[in-house]
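A lone chain, given as structure tokens: the form predicted on its own.
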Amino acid sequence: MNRLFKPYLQAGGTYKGGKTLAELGTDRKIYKLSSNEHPVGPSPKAVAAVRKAADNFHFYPDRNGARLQTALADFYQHQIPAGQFFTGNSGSEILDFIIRGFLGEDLEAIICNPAFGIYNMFSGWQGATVKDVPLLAPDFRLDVKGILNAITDKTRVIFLTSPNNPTGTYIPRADLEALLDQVPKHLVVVLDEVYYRFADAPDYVTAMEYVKKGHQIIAVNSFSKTYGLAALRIGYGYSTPEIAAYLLKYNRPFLLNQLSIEAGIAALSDEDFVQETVAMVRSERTKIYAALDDLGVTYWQSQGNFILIKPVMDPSKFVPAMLEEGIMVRAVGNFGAPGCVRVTIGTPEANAAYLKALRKVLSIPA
């Protein structure tokens, strides 16, 4: 091995996302329910802002994310000041900032599979050791005791996701508080809450109140899910004044392009669009539960815009069979959920097509 290269970076994996419709190379009608994208399209206010900004491509963008941070502080009703927000090109880049800021060789991170693979991959890119404390079967509950037992003097980051991708489950308030009350001060807890707007459990909680109390917790968010801006790659995080100031050091000049800045600011004001999105997803989610019950398909109730199922057919056969019926779905064995498939909640039309295809592929009589 070339001594010039970092061995842990060479050994690291690469993220394998779901295919785009363009990659399929077909003119057939395909319902893409594999990537948890917005079911309808982007925020109209964001689209209008992008069109207006397109007249100024010859100018450099804002030097930093200050205007978007201010808009975020407004959106969160000034529970924390703008300086406690930090922005980046997607939620994944926010995670990258955190991982580069707190992890490195001879340090450790804790993940809880099934989980988003970026946590493990990006941590490995920094030479960190990753410990897995799996979610508890059968309902994917957080193993608070297991996490606490896995912490060592080298632990610097604990990755949590609520609602969790790919399971759709969430961390109840009592479990999160039990963990936060016992973790030592030499680490940070990262709460990835990119699906939080879809959650309706009475004991669901975001990181905001714990940031306000001074816990060493960092929230990660995205404009991809409820605002429909996945292609623009806009993400943000928030934390305590000390942690936010530290992570803002990664805010290199002209980090965000102008289209992303303008779209993000406009989207934050498009609350009617978000409310309509959330209402549709929650309504369709309930309808799909009833259909899956009728079909006898194993699934887990979700707080996100997707549902995890476990078909009787192996995913290696199930996924292509569904595609033949015009439905793209995602096998999530690589997320730590072998035998399971994640299906995005789409429009009523898309969901009806999905359930029809599901019945056919699994040979369930009508």
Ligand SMILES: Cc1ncc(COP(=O)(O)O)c(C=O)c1O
Second form
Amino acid sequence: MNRLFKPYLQAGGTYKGGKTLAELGTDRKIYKLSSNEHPVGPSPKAVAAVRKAADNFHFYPDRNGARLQTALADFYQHQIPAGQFFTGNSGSEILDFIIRGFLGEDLEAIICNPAFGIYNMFSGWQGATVKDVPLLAPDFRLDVKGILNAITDKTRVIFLTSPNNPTGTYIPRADLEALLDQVPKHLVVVLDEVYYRFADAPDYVTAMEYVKKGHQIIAVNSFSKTYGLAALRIGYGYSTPEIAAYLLKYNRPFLLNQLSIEAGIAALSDEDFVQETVAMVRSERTKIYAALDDLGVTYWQSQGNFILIKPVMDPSKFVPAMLEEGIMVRAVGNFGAPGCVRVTIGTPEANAAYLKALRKVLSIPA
Ligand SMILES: Cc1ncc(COP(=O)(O)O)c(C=O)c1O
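Since we've got the form predicted on its own here, give me the form predicted in complex with the ligand too.
Time for the whole complex; same chain goes first.
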């Protein structure tokens, strides 16, 4: 074995995300419902800010993300100060900061599959051991007892996601609090809430109130989903003063490019756009449930902008057959949901096309 390479990195996985339309390389009309992107397009205020910023490409960007941190503190109505926010190039990079900050060889993380694959992969890249405490069948509830039993002296991070990708399910307040009240002080709970604006369950909670109470919890968030800025790669986290200050060590000079900074600040003020987005996704979500009920397709109710289904056909056949009909969807066996497919909620037009294709591919009579 060549000693140059870290064996755990060399053996680690590489991310295989959904293809872009350009990568797909076709002129056919395709409805891309495979990556939980915004159904319509980017925040118009963010686009205007990016256009304006283009005239200043010859200058270095802001040295640090301070203006975006301040805008985030304003957005959250100063429930916590700007210094408790930290920004990065996407929610994925925020996760990377957390994993680099708290995990390493001989340390452990806990994930709850089906889960976003990045937690496992990035933790592996740092040499950490990842333990899976699966969500409980049939409705993907958090196994609080199982998580508590899996904690050892070496555990440093517990990854939770609410609403969860790919199941669309959420962690009710009671379950999160039961866990937070019992976890030891040598670990942090990560609450990935990148889909939080789509949630409407009365007992849905974000990390904010627990950060304010001083729990060792870190929120992970993103501008990719509700603001429609996935291509710009902007994300943020927030936590206690101590944890935020620790993770801000990774705030290297010029971490964010100026387009991201300006787009992020502008997007935070585009609340009308977010309200419209959320209203569309929630009303389409209900319509799709009714259609899936009608078609007899198994699915899980979702708090996100996507719905997990279990078609009777194997995903290896189902996904290409749907693409043939112009609908791009995502098999999520690699997220720990074998036999299942995740379908993003699109515009009314895209959703109608999806349901039509579903009926055809599964040969369900009209
Ligand atoms: C649960 C979850 N967390 C984080 C992310 C990362 O989002 P981004 O890297 O686009 O900010 C995603 C993206 O799909 C996600 O589903």
